[in-house]
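Presented below, as structure tokens, is a lone chain in the form predicted alone.
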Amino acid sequence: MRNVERYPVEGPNALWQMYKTVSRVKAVKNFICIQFTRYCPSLPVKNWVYRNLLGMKVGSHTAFALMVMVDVFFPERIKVGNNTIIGYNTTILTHEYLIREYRLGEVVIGSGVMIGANTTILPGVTIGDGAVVAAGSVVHKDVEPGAFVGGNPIHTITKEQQSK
């Protein structure tokens, strides 16, 4: 089960009520910053924007490929370790707006992790150190350190053997 906080809503679906949960100014500022980083070719500049303008925790030598889309409303709930690669066109979500509730959850991606292109990471998951997520995957649950996972939804392909 993903680690998310649930907030029930009454009336129209939760997406219609999104500005009760996040300010319009924050949403617009984040959107502009994220669109800039999606096309920015400089990894140090991207990481600076993520850390200093969006409030994300991003480790050293972490690389966000072209077109990565981080959560617009709550990017500060994303934590990425050192020397990790987030592949082309990956989406990292920390919120879900549903019909009768919205959910928020941190996304924690460890160090030395490889996320393949076109992956979607849902709110409230942790991807352990050294894990590999195959391209095109939907990460809907935690991934153990050293695991190789893939698919929609993900399943374990192999797990690194720990030396004794």
Given for the second form:
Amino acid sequence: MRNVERYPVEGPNALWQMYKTVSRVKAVKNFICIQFTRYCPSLPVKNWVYRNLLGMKVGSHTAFALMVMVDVFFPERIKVGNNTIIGYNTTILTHEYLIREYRLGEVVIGSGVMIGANTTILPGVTIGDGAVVAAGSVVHKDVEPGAFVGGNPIHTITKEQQSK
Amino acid sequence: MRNVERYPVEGPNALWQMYKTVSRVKAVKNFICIQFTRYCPSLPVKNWVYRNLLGMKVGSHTAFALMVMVDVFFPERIKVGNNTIIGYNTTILTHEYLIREYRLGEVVIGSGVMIGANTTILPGVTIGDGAVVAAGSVVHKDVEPGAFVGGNPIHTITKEQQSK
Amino acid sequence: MRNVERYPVEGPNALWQMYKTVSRVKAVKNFICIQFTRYCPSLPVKNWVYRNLLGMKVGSHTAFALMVMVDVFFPERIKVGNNTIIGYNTTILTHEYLIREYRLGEVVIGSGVMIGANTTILPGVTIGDGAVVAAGSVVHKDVEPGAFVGGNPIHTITKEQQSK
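Could you drop in the structure for the form predicted together with another copy of the chain? We only have the form predicted alone so far.
What follows is the entire complex, opening with the chain shown before.
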């Protein structure tokens, strides 16, 4: 359902062998940048780091709240449109490391989207323009433009909203 | 459903313009105090900070666990009664910043309440005396006194409990 | 349902009186070790700390992801098998401190298990060999070997999986 590429691994689980899939230097550099952005009080500075040091696509006026955690291994697979809000402590993942394989997938978040606090977004998911994701959601599948979704797992609360 | 005040904004989303709604100095001061309380091993010291530096109402013997995160912008809108337990890493929010408006709401938690770990409490919610909120819940509406609720979104598990 | 031992308390709630149940020195020592493991980039070093400084049982090639939070008071009640993956920021609790009692319970996680990111595992739960727990789950009851579970509260998605 989610749009992920799958890579088989031999031997122990993929997480145990993570440094065969991403260099230690990149992981540590990303981690330092991400920790900075989690706590940085300036939104424009955060976006500069996201774009220039982590390789993410981030549109204009898009606001990442306090403590947002982007994928530490492959943040460059995250794309966010314009004037979108990513709520407090949201986790955006683009990798999943499993026992016999690992999977990578882009996360694409449109423009004018609102993601509530403490949400988890899984690899390979697209969230359409103007969508609203309630706080605490687990986004395990695509969200239609304009839809209002929430819960764990997410379900559609309303299809299309005008008044928001 | 939740009891929130709504303030429209012009231009980019409300989070992008957050420092028009709360001063940078207040936000940074609150953040430092909250980080201290998240890790402080003494519950009475935490409560002193909550009451005197963050403006919260906190009753006697109320215990905030490790890593609890209170609202960084408007913690003074949080009121908690006596002998209540707020579980590990619970998030208590009193603001939500949306695209075209922001909303503020008090969070009122009664006495003898138990909030499980990793719970998210949204602005404008009242949790009645003696209520129990299961771990990992998203509290998006009021909880009746004595009720046992859980899940995301929360639903009532039992109405009234004596034996707890 | 969960396998926990219950200890009644007199006076204020059990969390307020926590240092009667666990020494301040142990709590602070555990906290420092756990903070180290949450951020440590080497999985073998993490496992050494878990086994030798926190008293956990951790099998070979078991991989704890970034930010995993094990119980700060009673980590020695956690047992994990071989070649298991514990996802990003998973919380594993072995205690719950309530108003009139506190409860302790072992968490036993088998071999070849995959726990998704941001999962909360409650005290007294057993997760069988080869089980898969989706991201963001709240594990409030046992999980059968080989089962695929998810949601909050968890429900079974598929009973037994071969192909994973």
